[in-house]
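Next up: just one chain, as C-alpha cells, the form predicted alone.
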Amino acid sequence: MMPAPLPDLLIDPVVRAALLEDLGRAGDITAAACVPAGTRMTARFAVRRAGRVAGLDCARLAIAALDPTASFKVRISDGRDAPAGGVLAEVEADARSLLSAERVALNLLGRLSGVATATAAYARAIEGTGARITCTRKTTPGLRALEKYAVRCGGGINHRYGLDDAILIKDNHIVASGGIGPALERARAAAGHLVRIEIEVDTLAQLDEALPYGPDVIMLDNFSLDDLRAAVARAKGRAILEASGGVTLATARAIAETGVDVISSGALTHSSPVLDIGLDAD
C-alpha cells in the first residue's frame, strides 16, 4: 500500500530552509550571469541506478518556491521502484529559476529515495515472517518527517517521532528510576490511555522482571539470536517484542525468523546512500 503524501505543509520550510542556505546572501550569480531574463527549460528528474522513489514533492516544492508558474509531472511516484535510467518526473520552469533550484531539489529526492531504497531491501529480507523492519530517532535534524515518511514509502513503519509520543525506557532511564520496577510503575501511572509503554532490556533476566508490570513493547537490546527465540518463548504474547541493535541487511532475516515482531535499525535512516538521481536538461 502507497504511504498517504505529507501535506506541503510539512514539507515546505524544509525546502525553504535549504533554498536560503543555497541562494545565500545574493542568490544565484551564476544562473543571473549566464541565462537570459526570460528563458524557459524542460527537464527531467531520472534515476542512474534503480531504486525506491520518496521525496519528490520535495522538489516540486523547491521548483515552485522560485517560479510558482513551473510545471511538474510525475512519472513514478513516491512509493514506486524506478529502474536505472527511468524518469521520475518531467519539468517546464522558468530556466534561472529551475537551475537555482535544482541542487536542494536533488539533495531531498536523492536523500529520501536513497532511504527508501534501504528501507526496501530490508523489508524484501524479512517478507513473509510476520516482522516488520522500522526506523529509530537517528534522523537527520530537520529532516525527521520526512525520512519518517522515506522509510513508509520503503515498505518500513515507524518508531516514535520524538519523546513526545511514547515512552521508551532506555537503560540509564533505568538507573536513574532505581531499577526497571520502579521505572514502570511511574511509567504506568503518568501515561495517558492512549500512550504506549516500551522498555529496553539487555536480558533475559530483564525481560522475566519486566514483564509481570505489562509493558506494550519490549525492546530486546543485542540479542543473540538464542536469547531472542528464548525471549519469544518466555514473552508467550504478552508484549510486542522489538529486536534491536547490530542489525544489517545480512542478519535482518534470522532475526526475524525468531518471532520477534518488530526489528529496529537506526541505519535505515543515518547510513543509508544516496540515490544517484539526476536533472538532465532537454
Contents of the next structure:
There are 6 protein chains.
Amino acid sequence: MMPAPLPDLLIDPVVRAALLEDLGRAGDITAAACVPAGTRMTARFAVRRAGRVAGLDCARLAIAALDPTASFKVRISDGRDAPAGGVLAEVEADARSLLSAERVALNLLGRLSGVATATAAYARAIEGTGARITCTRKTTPGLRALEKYAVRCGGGINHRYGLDDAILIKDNHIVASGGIGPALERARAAAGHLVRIEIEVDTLAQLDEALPYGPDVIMLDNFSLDDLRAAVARAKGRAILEASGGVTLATARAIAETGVDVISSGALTHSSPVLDIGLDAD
Amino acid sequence: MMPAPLPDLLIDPVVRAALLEDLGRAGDITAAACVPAGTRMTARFAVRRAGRVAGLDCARLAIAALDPTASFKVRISDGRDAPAGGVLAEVEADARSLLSAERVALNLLGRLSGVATATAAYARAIEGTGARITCTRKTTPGLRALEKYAVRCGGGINHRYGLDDAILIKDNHIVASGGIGPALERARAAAGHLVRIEIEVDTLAQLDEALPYGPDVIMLDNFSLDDLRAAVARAKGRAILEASGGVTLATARAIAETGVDVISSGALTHSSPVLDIGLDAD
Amino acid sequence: MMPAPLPDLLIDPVVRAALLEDLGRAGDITAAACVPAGTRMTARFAVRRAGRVAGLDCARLAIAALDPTASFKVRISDGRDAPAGGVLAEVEADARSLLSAERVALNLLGRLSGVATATAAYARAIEGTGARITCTRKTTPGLRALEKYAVRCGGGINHRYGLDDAILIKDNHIVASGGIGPALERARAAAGHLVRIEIEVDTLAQLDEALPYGPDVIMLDNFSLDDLRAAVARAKGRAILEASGGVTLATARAIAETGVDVISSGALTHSSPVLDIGLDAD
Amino acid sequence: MMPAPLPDLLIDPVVRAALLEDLGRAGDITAAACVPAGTRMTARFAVRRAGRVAGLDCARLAIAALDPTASFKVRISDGRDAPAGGVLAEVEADARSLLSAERVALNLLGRLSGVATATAAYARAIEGTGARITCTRKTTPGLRALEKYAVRCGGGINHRYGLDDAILIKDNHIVASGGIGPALERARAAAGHLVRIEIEVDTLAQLDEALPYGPDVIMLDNFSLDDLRAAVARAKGRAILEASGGVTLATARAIAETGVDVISSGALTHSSPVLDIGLDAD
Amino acid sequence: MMPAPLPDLLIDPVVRAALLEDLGRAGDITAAACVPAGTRMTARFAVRRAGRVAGLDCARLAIAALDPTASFKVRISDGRDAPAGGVLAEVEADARSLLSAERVALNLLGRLSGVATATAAYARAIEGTGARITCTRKTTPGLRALEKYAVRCGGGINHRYGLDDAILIKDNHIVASGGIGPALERARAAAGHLVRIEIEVDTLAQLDEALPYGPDVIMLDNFSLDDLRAAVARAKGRAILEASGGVTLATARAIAETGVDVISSGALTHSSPVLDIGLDAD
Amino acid sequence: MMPAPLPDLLIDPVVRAALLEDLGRAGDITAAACVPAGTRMTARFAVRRAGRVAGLDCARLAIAALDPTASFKVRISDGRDAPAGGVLAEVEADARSLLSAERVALNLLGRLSGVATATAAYARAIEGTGARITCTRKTTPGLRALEKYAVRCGGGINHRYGLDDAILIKDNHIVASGGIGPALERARAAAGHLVRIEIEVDTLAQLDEALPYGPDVIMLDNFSLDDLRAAVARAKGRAILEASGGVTLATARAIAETGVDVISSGALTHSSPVLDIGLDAD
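Cool, the form predicted alone is there; where's the form predicted in complex with a further copy of the same chain?
Below is the entire complex, every chain and molecule, led by the chain shown above.
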C-alpha cells in the first residue's frame, strides 16, 4: 500500500524556510545576472542510481513557491522504486525561478529518498518473516514529519512521533521510579486510554519482570539472537516485541527470523546517505 | 585555529524548534509519569567512537531551554578530537528536563560532529598539499549555518552560504547568457564590489575561454587528474582553482597534489553518518 | 497523583502571544499615564467561588514576561481544590508590569481552572465506579496543550492530542473504507506499533462487527444505558469501552455504573464557564 | 446592519495554526488509512439548536487550507439567525481534506456562534431601551479579534481591543495617581487626540468626583438599579455611561431601562457555551 | 512629562529580527576572525550633533541579545536633549558581541532619535500656542510602535495607531457612503463607545456639513491660514481641530497660532534624517 | 541594465507583516463602516515630484494580500525615472481592500523610491568617472533586502549584505588583532575562498601598511581629495578603492574624479526623504 501523502500544509513551511535560508537577503544573484527575465525552461528530475522515491511534493512546492505557474508532472511517484537514470518528474517553469529553487528541491528530495531507499533495503531483507522495520526519534531536527514519511515510503512503519504520543520507559526512568513494576504502574496511571506503553529491557530477567504489568510493547535492547528467541518464546502475543540496538542490513534477517514483531534502527534517519538525484535541463 | 563559536542567537531558534517538535502537545509524558518532581541528575556526554567534536552549544542550549539552572561543563570542546569513550561535557540538571532534552541534544551534537569528523578526515588526507577542503550548498534544510560551522570545526573552509553572497555560474547560466564570456560580463556588471564570482567549467577549453574575463574562482568539475594538472599549469595564480565532482576520501590527496587550491565535497554535509554519542547518567 | 506541569517552553509562547495581542502597538497606555515609574505592588490571586486550580504557570509567566524580577509564590497549586476566597498565589512586582499582565494572567488562569473545575465535578460524580472521565479534540484553537493539561488537573485523562497520535474511525471513514472490517484492517496495516486504534459504533450490531478485528478502544456513541450494559457484557476486557454523546453531570454516574471504562465529554473544554478569579492588590 | 467581515489576512493565521496544532507531526492518520486517495465528498454545516451565526469564514478557510479546490457555499451568513437544523453552508471537497479540517472548522465556528448567540440574547433583551451590549477584554487568548467580531455578529458593540487603544482607569490606577482627579489629568495629558478615556467608579460620590474632569466614558461598576438611575440623572449626556459587573440575561433589561448607554459583560466571551454545529455528509 | 518606556516585550522582537537580518547565516565573520575570544570592551554611545534622544532600550537590548552579561548605563535618557558630543550611555561587554551588535543598535537609536529630534523642533516651534504636534500612519513598516514612541519622546502626541483604533473618514469614504452626513452616521452606528471618529474636510463648506453630526475630530486638510482661522472661529470647542497637509517647520507656528488643536505631519516619521550617533571605544 | 526583481517570496512576508501591523485586531473599521460591501474601485499610483521608481512589487503584493482578484498594471517600472505627475501603476480592486492596503503600499513604495531617487542623483553626479555609488549596512531594520534593491534601482551597487558575507576590518578589529598586518592575516586564514576582505584605513600610512597583505578592497575613510589622489596613485589596480565618510551630493563628483572605484554613503538608506506618491481614485 502506497503511503498517503502528507498535506501540503505540513510540508510548505519547511520548504519555504529552506528557500529563505538559501535566498538570503538578496536572492539568487547569479540567476538575476545571467538569465534574461522571462526565459522559460524545461527539465527532469532524474536519479543517478536506483532507489526508492520520497519527497516529490517538496520539490513541487519549492518550485511553486518561486513560480506559481510552473507545471510539475510526476513520472515515478513517492513509494515506488526508480531504476538508475529514471525520471521522477518533469517540470516547466520560469528559468530564474527553477534555477533558484533547484538546490532546495534536490536537498529535500535526495535526503528523503535516501531514507526511503535505506528503509526499503531493510524491508526487503526481512520480507516474509512477519517482522516490520521501524525508525526512531533520531531524526533531523525540523524534518521529523518528513523523514518519518520517508520511512513509510520505504515500506517501514513509524515509531512514536515525539515525547508526547507514547510512553517509552528506559533505564533512567526505571531507576527514578524505583523499578520496572513501579515504572509501569506509574505510566499506566498517568496515561490516557489511547496511549501505548513501551518499556526497554536489557535482559531476559527484566523481560520477566515487566510482563506481568502488561506493557503494550517491549523493546529488547541489544539482545543476542539466542536471547531474542528466548524472549519470543515466553512473550510473543503477550506484548509486541521490538528488537533494537546496532541492527545492520547484514544482521536484520537473522533478527527478524527470531520471531520479533518489529526491528528498529536509528541509522535509517540519522546516517542514510542521500540518493543522488539531479535536475537535467532539456 | 579553533573556529569562533556561532552566537547563541543563531543557534537557539533551531534548538527550541527542535524541542517543540519533540515535545509535541503534551511534553514528555514518560518523564512526567516516571520521574518524581524535583529529582536532580548528573550525566556525561561521551563519544562511542573517536571523532571531531562540533555542536556542544546545541546540547547546552537544549538543556538550558528546559532547565535554566542546569550546569554544563565542557571537557573536549568543538574543533578538537575526542578519543573513543571521551567525555565531551558533564551536566547537572533537573532529571525530567535533562531526559526530555537528551534526544534533541544528541541529534544535533551527533550530526554536527559527524560532519566535522568527515571533514577532518579529508583535511588530514590533504595535509601539507596547500589545498583546502570545502563544503557546498548541499546542506540539511534549516541547518545550513550549523553544518557550515561543523565544517569549520573539521578544519575545512566554507563555500558560499547561499544564493546571494557569491556568484556561481553553471552550465545553465552559461547557456542562458549566450556563452562563458557574456555570462562573466553580465555577472561583473551586476555584482557589488564585495562579491566574488566563480564559474564552473567542464573542459580545459572552457577554462581557456573563462580566464581572460578574470573570474575570482574557477570550479573544475569532474576533471581527470591529468586535466587538473593541466589546468593548474595554465591558471594557477590567475584564479582560485576548485576541484569538484565525485571526490572521495580515497581520491582527495591525489587531487590535492595536482596543485588546486580548494576541493569541494557535497557529501560532507549530505551523507556523513552521525558520530555516535551518548548521554551516560552517573 | 498531581499531574506533572507542562514545561515552560510549551506555555511561554502562548502567554507571550496573548500579551502581545493585548499590548497592541503602544502597550498599556493607562498604566503608562497613571502609574509612576518604579512603583512596586503586591497582590493576591484569589478565587471568588470554590473550584479546582489549573494554570498558575500561565499567570507566573505572564507577569515574568513583563517584569523578570517579579516574585510569585504559589499557595494552592494546580490540581488542588480552592475554597471560595482562597488565595492561589501572592505576587510582588513592578506595578505597571503587574497591571499590564493582569488580564492575560486571569484570562488563562480562569479558563483553565474552569475546565479543571468542570472535570473535577465529573470525576467526583463517577468516583468509585472504575470509569474515568476524558476530554475530546473540541478544544480552543491554540490552547489544546493547556486545556488537556487542565483536564488532567481536574482528575480526568486525555483523549488523543490530535489527528496524528491515535486512529479514531468514525462513520465517514467506515463508509469510505467499505465497512467496519475493512476500515479496521486498513487502519492496522497503516498504523505504527505504538498507535492505538479506536472505532466509533452506533449500535450493538456494529459493536459485534468490530470486535473480531481487535480494536484497542471502542466508542459507544449515544448508547442508551441498557445498550451500554449490553455492550459491557459482551466486550468488557476485549477492548476499552468509551461512552460518548450528550453526557451531562446528571447522567455521568449512571453511565459509569454500566461498567464502561471511559466517559468522554466535549463540553469539558468547549463550554465550561471560567472560574471567577481576581487579582486583589494589598 | 450586518457587520463587515474581517479580512482573511487576519483570520487565516489563526486557522492555519489551529490546523497545524491538530495535524501534529503526521497529519490525519485515520483519513490517510481509511479514505481512498481522490475520494470527493459533499456535506453541510448544520446547527443542532437555533442560534446566531458567526465564523463561517473560519470554516471556509480551514477547508481551503487543505483543499484549495474545495467549494463552500454559504446559506445562512454571519450575523443572521439560524433555526434548529438550519444549514449554514454546503461544501464539496476532497474527502480526506474535509475530514481532516472538520474539527478545526467546527471548533471555531461553534465557539464564535456561541458568542454571537449569547450576545444576540442580550441584544434582544434590551431592545428598544437605547442601551447597547458590549464585551470586555476577557477573551480567549489568541482569539480576541474573532471573538470581538462574533460580538458584533450578535448585535453588540466592542469595548476597547487592548491595552493600547483606549484608556480605562481602574481603582489601582486611581490609587497610584493619587486620586480620581489626578488620574484623569494624567490620562488626558498623555493621550493622543484620538484616544477616549474611561474611568471606573464604584459609588455615586466617585461619579461626582470624576465628572468635572470630562471623561469620555464612565463605568458604573456593580451599581444598584437605584444608583444607576441616580447616575443617569446627574451624568447622562455629560459622559457615556457604562453599567458593568455581574450582569445576567435576567437583569439586563432592568439595567438598560435605567437609561445607561452601554452594558458590558465579560461572560459573553469567557463563558458562553458553544453553539452545537455538525458537519453532515450527504 | 517623560513618556513611559515601551515594555521590552514589544521592542525585543524587533531588535532580534534586526540582529538576525545582520548576522545572516554565519554571524559576524570579521569579529570572529580578528577579535580574540574573551576580549572585553568598554565604549560610549555619543551623539555627533545635538538632538533629542529616543531608542536607548533598543541599543541595550541589541547588546544584551548577544551578551547577556553586558552592562549598559544610561547617561542621557530617552526624551531628553543631548548636546553635540553628549554621551548617551556607557557599555561594557564582550568585544565580539558588542562589535556585532553595534550597527543594529545604532541603526535603531539613530533613526528613533532622528524622529524625536524632528518632533522636538516642531514642538518648540509651536510652544505656548496650545497646539500640539502629532504624527500619522506614514511610518516605517515594522517600526510603528517604536516610531510613535519616538514622537512622544519628541514632545508630540500620537495619531491613531492603525486602521482599527479610530475612524478616519477621507474623501473616498465620503464618496462611497454617499456624502459627509451618511458617512458620519454609518461610522457612529458601527463604532464602539471607545472609538473616536475623525473626518477629513477640504473646505469650510464641508466643515459646516460635518459639524452637525458631531465628529470627535475634524481634519482640516490643506487649509490656508485664513481658512484655518475661519474654521476655528466656527468649530473650536465643538470638535478637536487638526490641521494637516504640507506642514513644515517654517509654517508650523503660524498654523498653530490660528487656534487649531493639533498639527499633523507625516514627514516626522517618513523623512526625518537620522541623528548621527556613534559608538566610541575607550 | 534594469535590476532583476526580488522574488515575491522575499517581499511578501514584509508586506504581510506591515498589513497586520496596520490592521491591528479589528481591521479597517473606517472602510468597514463607510464602504458598502462589494464596491469596486479603480485608482492610479502617481508621483507628485519626479523621481526614480522602486518598490512596485510591494504595492502589488499589499493589494493582492487583501484582494487576490485585484488587477495591477505597471506603467513606469522599477528602475525607471518618473516625471512629476507620472502614473506608476493602475489598479482595479475591491474598494474596501484597496483602501485598507493603500497606506502600507504607499509607505513601502514611497520609501524605496526615495532611496532610489537619492541614489540616482549620486549616480548621475559621478557619471562618466568610472566610479560607482554604493550603500552601507545603515539600513532600516527589517528592510535591508528591499532598501539594497532600491539602491540597485537607483543605479548603485550594493555593499555587503550583512556581517557574514564579506569581511570588513575596522579600527577596533585592528586594535584587537594587534595591527593591520595581523588583522589581514587572521582574516585570510579564516575566510572561505568566496569571501572578499576589505579593510578601512584612515591615513596613507595605513594604506601602505595594508597593501602588501593583498586585501580585496580598501576603504579610504574621511580622506581629503589630495589624499584620495595619492591613494589612487599608489594603490589603483592592487585593490578596489572605496571612498567613504561624509560624502554629499555636492562633493561626490570631485571624489569620483580622484579615481577611486567606489563611493559609499550611509545617507542613501538612513536619511533619504520618501518620494511623494499618492493613490488617486478615478
